[in-house]
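Encoded as structure tokens, the following chain is the form predicted alone, with no partner shown.
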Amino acid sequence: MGNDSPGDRLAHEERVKYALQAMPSEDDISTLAARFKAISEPSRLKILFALSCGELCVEHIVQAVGGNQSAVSHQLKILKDNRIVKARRNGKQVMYSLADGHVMAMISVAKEHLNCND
């Protein structure tokens, strides 16, 4: 940046100020960041797959993604508290769905992606 000229100077300010005014809080920086380790692990981004077709019990989501209970339970658990999925209770059992579709809108397009050249 040694030869701006002053227009490029100005240009520039103008854009830090908008990034800085732009920027999220620290909190939420934070949460995002959470979130998005949340789903990036191979098993939850399964889950979270078979979830995406409609409310589902454990037994359900282990028969649709593999594995065994006690572990799709405990990836369940982490989405839960991440509050990427949410759960109730209907009679002995608990079923599982998406908390909001926003998550799977962002993971759609992350797939689209994945045979792009640009």
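How about the form predicted in complex with another copy of the chain, since we already have the form predicted alone?
Just the single chain follows, nothing else.
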């Protein structure tokens, strides 16, 4: 034993205490994790980039990201359930768009992270 000085050990315990205080509730963690999961599939991420240019109907999303209608529809449902995108009906078509600015903000930060090799 004696791997830590007493001072170090105390500092570590303090850190754990702070970490526990900063921890969001289980509910918030679940919700956040679900949202990140929603945007963590390549096809769904493509859908978001497509929608970053403005609203699109399902058929055009299919054209923009590839894949088939059923798959895209399932993916849109996941994005909608997690409030990443929103939908409005326009006659026979359903127009999809990004739910709010936070979504693109998050993706922008991620893209920056991608570009700088830190």
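These numbers come from a predicted model, not from an experiment. Numbering follows the first chain given and starts at 1. Between two forms, the rigid core is the largest collection of C-alphas that superpose within 1.5 Å.
Kindly check if the Cα atom of residue 23 is displaced 2 angstroms or more between these two forms relative to the superposed rigid core. Yes; that C-alpha moves by at least 2 Å between these two forms.
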